[in-house]
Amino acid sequence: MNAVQENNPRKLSWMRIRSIARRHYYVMLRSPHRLFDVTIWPLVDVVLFGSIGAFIAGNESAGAQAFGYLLGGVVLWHIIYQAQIAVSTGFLEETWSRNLLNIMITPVKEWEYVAGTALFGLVKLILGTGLVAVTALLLFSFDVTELGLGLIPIGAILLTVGWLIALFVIGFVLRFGSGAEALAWGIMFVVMPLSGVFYPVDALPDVIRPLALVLPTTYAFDAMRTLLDGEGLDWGTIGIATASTLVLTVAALMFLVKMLRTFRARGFISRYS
């Protein structure tokens, strides 16, 4: 072997390089979510910024509207984002600290744990969203509270959807392990362009518009834009958002229960002990 190394050092070096590359290739095959950064992010960027450009280019008065839509969307987006990330990372903290087994053998029920995490998350949500709202007011003179009481049902829908998405994330982590942790941060930035946070859903490409129409967040942000346009709260849109949120609630709970049963039946707790 030493003679071969002396005679073909470059060949052996190339073999070691290929071995490392192949090792990561096999990991990727077993964990396709690792492709998130090189596939989903570019698509999200194109859809998000392309739709903003299409909205502005297709509407002569869009310049003034875009200002309100962008800042209003940023402020309200932090409601759903902070709600989701607080519950998701609250659960992930138990896996990072190897405390999940301890939690599961205590008298604490699953819904009590999620409720407690969500309650603490409300504090973080108020701080995060409040900071964004105050910054928008101080730097750009945009006062989101001028939208009035219509913000309450919109905020409630976004808060609930954030929690429900977190339940899906927890379910995936229970089923697929720590490799699914990337969803805690990445999934929201897939929902963002589809929800029309910064533009009407008509600005989306036709091929993905049906996906947007099944999300309750799409209707919540559409209701926000009617408030920004001075047209008052569209209760019909709020009704659709509420109905789709109820459907999402059932789906999220069913998914989480199924993943929890699988987690227990297959002994996946050993991953975190």
Given for the second form:
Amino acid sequence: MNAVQENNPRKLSWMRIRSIARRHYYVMLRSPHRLFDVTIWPLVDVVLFGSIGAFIAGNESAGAQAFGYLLGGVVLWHIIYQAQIAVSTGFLEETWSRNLLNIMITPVKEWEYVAGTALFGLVKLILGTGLVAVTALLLFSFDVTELGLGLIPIGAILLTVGWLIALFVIGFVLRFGSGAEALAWGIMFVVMPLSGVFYPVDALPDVIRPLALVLPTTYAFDAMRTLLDGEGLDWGTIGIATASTLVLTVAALMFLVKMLRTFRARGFISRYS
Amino acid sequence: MARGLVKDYKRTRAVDGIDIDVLKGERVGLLGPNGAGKTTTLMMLLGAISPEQGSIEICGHRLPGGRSEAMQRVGFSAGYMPLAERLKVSEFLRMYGELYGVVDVEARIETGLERFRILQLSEAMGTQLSSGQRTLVGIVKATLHRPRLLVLDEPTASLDPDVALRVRTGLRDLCQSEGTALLITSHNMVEIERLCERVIFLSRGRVIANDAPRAIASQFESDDLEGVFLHLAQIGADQPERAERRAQETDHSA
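What does the same protein look like in the form predicted together with the partner chain, given that the last one was the form predicted on its own?
Time for the whole complex; same chain goes first.
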């Protein structure tokens, strides 16, 4: 009896196919974030598009409003997205190129590092958001600057929240290693439907709405819609957004400091050296 | 510099009460078999890993509170560390020169590259370098800011003998001309004998010998450090309790 299966050049081997499938099963079993593909992202899609549909179907004037809400939402969404992704991937770049130890043993302080990454991120943000705004203007005659000076506080809140979410992502990567990298992109697509970027949060299913109400971004996009509706800047909404941003700031800083301590205490630097 | 360092990883005690002193301009080798605790000790000295117990003070700055000030005076390089991707050698060195606060960074880069005879690599991409060239650039990076203490982890691993010689010559020149202290780990015993004035031997996370290379060799009735290394590795493998006793004796005599 042969010790190995006969290798027929004209047939596929079920054993080899099964072996490859099993290899991916082991990886998924030990890195639960990969389950996001079959759990979180489908849920996000349903909530996002379901809520857009619910908004349009449940409001007689929604058709006219939707154009501004969608394009205004996309342009301002890029502020938070670009701010977050620039800082997160700036840090991830150090892990991908195994440069983290080199950085950690220099005199650079943690906040200097974050500030340097955020500074460069501002350039990327201006390019990315500018491109979206110009495209919306050229292709759809939607001029975001017509919203006026009210854009400044809204933009400042979205920029700050983008950076804060990046601190959470960095904290998770420090603690859980490369397995948490998917959060750099994925977390934004959870925040997007919850924040009511394209619709008022009333359109969200009742069970999810409380989550939306604790996010500063919910109030920032709400203020944007008020501007789009020509009602001027709602300073009360901006005040709530600012207060919740301050709370988020404290939480993000405490989380990052805690994760850095854990990183050093457990010797996780060995993952990157 | 470091007193009573202890580090645990889950069920293993990686470092068990290590004391380390390195004097100004002194060249000290940190030796021991795999798993002896060398790299963990270095990482604690660099502030990248925090100890369970013990204290670390570098040039008057105590870790972790004074980490930034202490690291201003320390340089580190390891044979296993790559250069940052998508950067030229000169860009990589400039970045680190600035992180260390070097004012005349261009001149320092040129001096460093000349010291190790790799000035021609200045405009090469990091990914184009051989492992030996990468090691040399790493050492230049670690010395740009004239550190008081240079820490090197396996700097000459996988290097050709001629490049390893260039590294040793450059390091000796650096220590003599700038008074830099050196703390170096290596599995090349001959290299350590040639380069270091003092050797600290670790085994199972403890210091089991701390003296000049020749003194340690005669203490273990061996011709050289390689004999000592093999002897200790054998004891560690065959008779862990004897290795433990030896460590305790050293603790008491220190």
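Predicted, not measured: the structure shown is a model, and the values here were computed from it. Between two forms, the rigid core is the largest collection of C-alphas that superpose within 1.5 Å. Positions refer to the first chain, counted from 1.
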| item | value |
| --- | --- |
| Rigid core superposition, Met254 Cα moves 2 angstroms or more between these two forms | no |
| Is_shifted Arg23 between these two forms (CA, 2 Å cut-off, rigid core) | yes |
